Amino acid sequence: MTNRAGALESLMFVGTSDLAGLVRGKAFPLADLEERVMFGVGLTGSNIMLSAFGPIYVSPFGTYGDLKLVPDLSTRTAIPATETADIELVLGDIRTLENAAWSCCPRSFLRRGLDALEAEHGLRLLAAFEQEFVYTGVPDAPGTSYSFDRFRSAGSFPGRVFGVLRDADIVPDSFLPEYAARQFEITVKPRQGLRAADDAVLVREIVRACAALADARAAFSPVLEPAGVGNGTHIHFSLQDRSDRGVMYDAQSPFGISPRAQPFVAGVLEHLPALTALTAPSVASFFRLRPNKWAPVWANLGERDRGAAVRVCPLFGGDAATAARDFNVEFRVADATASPYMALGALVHAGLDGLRRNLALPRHPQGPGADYAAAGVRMLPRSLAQALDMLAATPAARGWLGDELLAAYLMFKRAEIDAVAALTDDETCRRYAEVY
């Protein structure tokens, strides 16, 4: 008897980034592409609760229950890959058989929020994220930081990666060799609301599939040892009216942020201790957010400051039109261990709570030497059990995440802190290396 292998049939992949912040779903031939746009997938509720190491430690859906994972064609990439051609990948949300957003899918909770912030306030969010990752493509080399040396030992990567982001119609802006070793950041240009936080689900799987390509890992993992320098997820922002034009800076106000804006940057520094258990979400993830890491360990706001929790963003010239369009601040307290849908979502939705109480924006002491105890600025929070119950004993939160979400949520990272609980210091960060 002969073997006779079959031609390859062209398959497309639909996921979410989930609770875990990793791209899950399930594949289907292309040519069922009309019918699962209208029917989706078949899913069930503790999918969602897949850990990032993957068993389902606990859930509270059990086997029970049917949902669908419905593709969102204007996310379709196709993704490079090494040993067939491209493979097209599609990104979804998971909704209830009658159609209706099911209150644990991570992309609702981010547009339920963006939702609200236009329908309230008239304001629409343009964002971007700074990805950074360690590529083990180049050699370890001291004295290679921000160095062109090293830059060109990545040799075709920065290029390709670039290419395949303009394929998938996504703006490169930068590629550049970062402060700790083989550490590079990408960035890219922004994109009004969900799209900001697809982009940066494309652009990591992008990167891993070009690393890929090349023998070679990305990894986006907060932090690869627990004394070592970290990988952060940086996220910039800035409001819109419904015209799209930039409402967010005035030259006279405090820190250059308008009046308008204010009480939105205000509601992300109230909530920000609290939100970490959303943006910084794993147990490795207090490993970089400890001081001397050029990371932030104060819920404070900066101006131009690359310590601070959320950064007021320098202009580089240009009239008052430019001002206004470019005008943004960095949000500094997040990783790729995060969905971008929750990351993005929890800024949104506690800066949209700070617009409905009309809180105002805090004035925080500045530049080197600067006392945050004394001013009244908080800690943010030395471990994930303590910034989920933080997170647990915010009211607000409740509304923003429902009853559901929250108590899976809460459920979901407990038991990911309890899966590497007997593991020393160094053992978590590489059990987290391996996955992100």
The other form holds:
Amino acid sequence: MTNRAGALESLMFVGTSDLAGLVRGKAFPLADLEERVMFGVGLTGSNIMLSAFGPIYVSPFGTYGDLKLVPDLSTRTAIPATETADIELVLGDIRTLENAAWSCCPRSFLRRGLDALEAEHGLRLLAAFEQEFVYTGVPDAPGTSYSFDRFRSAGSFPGRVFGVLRDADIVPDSFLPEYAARQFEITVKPRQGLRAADDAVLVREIVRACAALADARAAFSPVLEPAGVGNGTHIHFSLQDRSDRGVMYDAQSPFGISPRAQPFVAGVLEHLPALTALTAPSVASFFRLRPNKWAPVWANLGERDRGAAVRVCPLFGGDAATAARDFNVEFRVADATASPYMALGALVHAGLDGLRRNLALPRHPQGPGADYAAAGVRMLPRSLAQALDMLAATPAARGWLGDELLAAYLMFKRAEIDAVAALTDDETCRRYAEVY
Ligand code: GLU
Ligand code: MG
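Switch over from the form predicted on its own to the form predicted in complex with glutamic acid (GLU), please.
First the chain shown before, then all remaining chains and molecules of the complex.
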């Protein structure tokens, strides 16, 4: 017998951002990496039914079945765990034992949409996530929205986050003290396809880890209190051809959106009320999607309008090549209770439906005082229950999600509504803020 503590062993955690938008999985000895990349770690179907609050409330899979979560080494990232040590995190795909994509794997849901977009239309998606969160490591000082004072009071936190991002090959864009109390926003440079969603998952984990090192928390929850201004996850997107050239911009077209891209944006708008069930998918999400919070309320297309659901972003100058590269549209109806795979996947599948049907871009009213109701613009759903009913009533959604995932998702999210049904609005927001 010896009292010596064992030497510290290196582990790797393989996870995926699941239906609750949380990264869950298992760790294994780093020495086994090669084997795990081939065979994965074991999971069961009900793993995807773990609720935001922990318990499995319902599951179509019960205790039955075996699956594997297979690491994708392109996502391997060192997450700071202590001042001197990192934990390796890698994201993965849930596959069947026969090595097929599992029907309910969120990352595969996105991949299916991206593959179809390229196969059918020769298009690739470029996207960047802009994520807002409340950082408890700074004082709740009045008058500090956008202020240098708040930014400085965060100390080394922003710099540490950027450093970890760069080591992970994620390129930071900006870090700002946002409008709400103790709120910040982090944006990274756009990436193509799956990688954009992988980056969004990793950014959240890196921000959380760096906050924890400062004995603080980063809360990405959609709203911390019912009347408060929310934390949005805005998704900037554009389309590229197979040579990675931007094909979204055309100066002569309405809103500058090229004829090739218009049906994609039209598809997103057409399906928007129902998409909300996948992109802003919690009870708390609907306290954010209310008037006067700079968050969307209507399923509208707005040019340079931060109240719009889908916002056409400005160009800041440059030549035609710069415009083709930089022009993008921002989807503002998402938050961090959505897995980035589900949110981006929803957007891609809806856009693809618009391309297949060659939908026309609607001409929504613009500017202050615009009368959306009179123009026939639809409102976003007012609650998760309403959003889920709209998703269930959308025939195209069966094609996007497949019968098994659609049924499991509706069951999962309806159980989440039941789980907070007895709480007051304040308690509901607090409950989500504990988790996200
Ligand atoms: N906080 C707002 C939201 O919940 C967005 C503010 C902005 O960045 O325009 O979406
Ligand atoms: Mg913002």
